[in-house]
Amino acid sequence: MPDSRPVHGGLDVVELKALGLRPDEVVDFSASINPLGVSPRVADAIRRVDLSAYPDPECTALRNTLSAHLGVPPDRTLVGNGSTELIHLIASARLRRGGPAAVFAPTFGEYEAACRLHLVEPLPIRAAPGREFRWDIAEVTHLLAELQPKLVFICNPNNPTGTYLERNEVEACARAVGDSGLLVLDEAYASFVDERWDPAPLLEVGNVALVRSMTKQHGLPGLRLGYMVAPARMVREVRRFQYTWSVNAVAQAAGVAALDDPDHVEKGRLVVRAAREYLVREVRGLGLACTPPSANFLLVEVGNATALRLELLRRHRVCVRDCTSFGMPGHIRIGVRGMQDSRRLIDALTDVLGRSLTSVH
C-alpha cells in the first residue's frame, strides 16, 4: 500500500543521498522558521535537563509559563508533541462518533489526514486563485451554517497561500458554526504577521479553540512543540486523548526558556520583514507571480514547480517546497530566511529560470 501521509517541508535525507547532496551543504527554503535558530537561553536550557528523570506527564512549568504569558489559567491550555498531534487529538475528540467537517483550502495537509483517519472525509472549502487566494466569507458562514460541521479548520495565515483572515471574518465562521462545533484556528505562523490582530476574546465564543506551533517563532522543529488554548472543558475532552509523557522533558525546557526570551523572536520577525521585501521584489523582478505575503513565507507561481525545485536543488543546493501537495503543481512556497540565504536563493532562481527549461515553463 502506498504511503498515503501528508507531505511537508524541510530536507528529505534519502533524496539528498540519491543526489549526492549532504544536509549541511543544502541551504532549506523548503520550511518556514525563524532565521535566527534557536535562542541561547534555549540551548542553554536543553544542557540542563535531567535525562535520567521522566518528564512531567502534565507539562506544569510550561503551562504556567505560558498561563502568565497568554493570561489565561492553566486549565485552558493544552501542550502537545507539536501542533500536529494537537491537530489529532481534537479530530479523536470531536469526530469519534462521525459527523461532517471542513477545511478551509487549500492547505496544511494535517487537517484532512486527521479526519480521514476516523474515517470523515472532510468539505475542503476552497480559496479562489483569481481572489489572492481568499475565501468569499459570505458564500463560507453560509455553507458552514447548512452543514453544521462538528469541526472546521483554519491555518490563519494560511500555509502555503499567506491568506490573513480577519477577526470579524474568523467570529462570523464560528458563530455559524453553531454551538454543536467547533472551529479550531491554527496560528503557527501568526507571530510573523507585521498586523496582527489579538484572538483571546474568540474563545469568548465559545466553540473555538487556538492551536499555536512553538517550532516555527522560537526555531525549535527538532523538538516538536505546540498547544492548544481552549475553553477548561474542550481541554478536559482533548486530553482524555493523549498519551501518557507525550512532551518530553527536553521539549518542556525548551519551551519555558523560549517563552522567556521574546526578544528572540522579534529579532527574528525583523530579519523576515527585510528579507520577505526583498525577496518578493527581487522575485517579480524575474517575471514570477507572487501572492502578497502575510507571514514568513511567499507562494510563488512557477509553471513546474516538481521540475524547478530539482534544477534548484541540483544546481544551486537549495530546496523550495513544492506546492504539488496542496494540488497546485504550478507553485513553490518559500520560507523566508536571512538576507545573505536568500540573495543565493534569487541568484538560483535566475540562472535556473534564464536556461529557459521547457521542464519549468
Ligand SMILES: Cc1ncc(COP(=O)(O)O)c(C=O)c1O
Second form
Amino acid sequence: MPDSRPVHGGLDVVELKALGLRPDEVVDFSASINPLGVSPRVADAIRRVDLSAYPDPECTALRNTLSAHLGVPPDRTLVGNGSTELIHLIASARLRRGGPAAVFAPTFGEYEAACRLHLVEPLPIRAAPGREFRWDIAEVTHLLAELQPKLVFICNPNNPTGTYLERNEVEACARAVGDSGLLVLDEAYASFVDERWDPAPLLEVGNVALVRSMTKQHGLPGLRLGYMVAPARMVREVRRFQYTWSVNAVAQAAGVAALDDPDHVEKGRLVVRAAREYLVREVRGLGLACTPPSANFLLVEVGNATALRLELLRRHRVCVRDCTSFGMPGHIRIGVRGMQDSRRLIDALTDVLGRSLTSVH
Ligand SMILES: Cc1ncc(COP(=O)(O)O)c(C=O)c1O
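Form predicted on its own done; form predicted in complex with the ligand now:
Okay, now the whole complex, with that chain kicking things off.
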C-alpha cells in the first residue's frame, strides 16, 4: 500500500542532512507557530510533572480549565494529542459507514487523509484564486444542500490561503449541511486573527464541532495538544474512538498553564501583526502577488515554488512552505516570525529572485 500521508510544513531532517545543514541553523518559516515560542509559565509547569505516574485519561484538570475559559460545561470538550488526532477521531465516528464528505479546499491535508482512511473520497469545494480564494457561499450552500454530506471540514482562517469566513457565511453552511451532517470548524490559527468573531453560538445549531489546536498559539507543536468543543452527545460519539492515555501528562499540564497565560498568546499576535505588515509590504515590493492575510501566514505567488524553496534553503538557510501539495505549485506559504527573522527572509528572497529570475520564474 503506498504511503499516502499528507505533506506538512516543518523542517525535514533527512532533507537537511542531504544538504549538509543542521536544523538549528535553519530559520523555519514553513510552519506557522507563535513566534514567541513556549511561555515561561508552560516551561515551568511541565518541569513539575510526575513522569512515573499514568496521565489522567479524562484530562480532567485541562477540561475543567477549558470549561472555565470557554464558558461551556466540561462534557462538551474533548482533548486530543494535537488537533490532528481529533480530526481523525471525528472522521472515524462519522464516516465509519461511508460518506459523502466534503472539504473546503485548498486546505490542510489531514481532512482529506482522514476521510480516505475510511475509504471516503471527500468532495473538494475549491476556492478560485481570482476571488482571492474566497468561496462563493451561495453556490457552496446549494452544493452542500444537494450533497447532504455526513462530514464537512472548514478551516477558518484557511491554511494556506488565509481566507477568513464571516459568521453568517459559516452559519449558512451549517444550515445547508442539515441535521444528519456534521460541520467541523477548524480554528487552528484563529488566535492570530485581529478581528475574530466568537463561534460559540454556532455550537447551539447542533451540527457544528469546533476544533482548536493548542500547538500554534502556544508554540507547542512538538508536544501535541488540541481540543474539540461540541454538543455533549457528539463528544461522547467521538470519544469512543480515542484510545486511553492518548494525551500525555506533560501535554495536559502544559495545556492548563497555557490557558492560564493568555498574555503570551496576545503578545504573539501583536508580534505577528507587526511582522506581517512588514512582510506583505516587502514581498509586494519585490513584485510578488500576496493574498491578503488574516492570520500568521502569507500566501505568495512566486512562479516555481519548489525551485524557490530549495534555493532559499540552500543559499540562505531559510525554509518556506512549497504549496505544491495543496495543488498550488506556483505559491509558497510564509509563516510569520519576529522582525529580525522576517528581515532575513526578505534579504534572502531579494537575493534569490534577483539571481535566478530565469530559473525560478
Ligand atoms: C489547519 C490546521 N489544523 C490542524 C493542524 C494540526 O495541528 P496540531 O498540531 O494541533 O495537530 C494544522 C497543522 O498544521 C493545521 O494547519
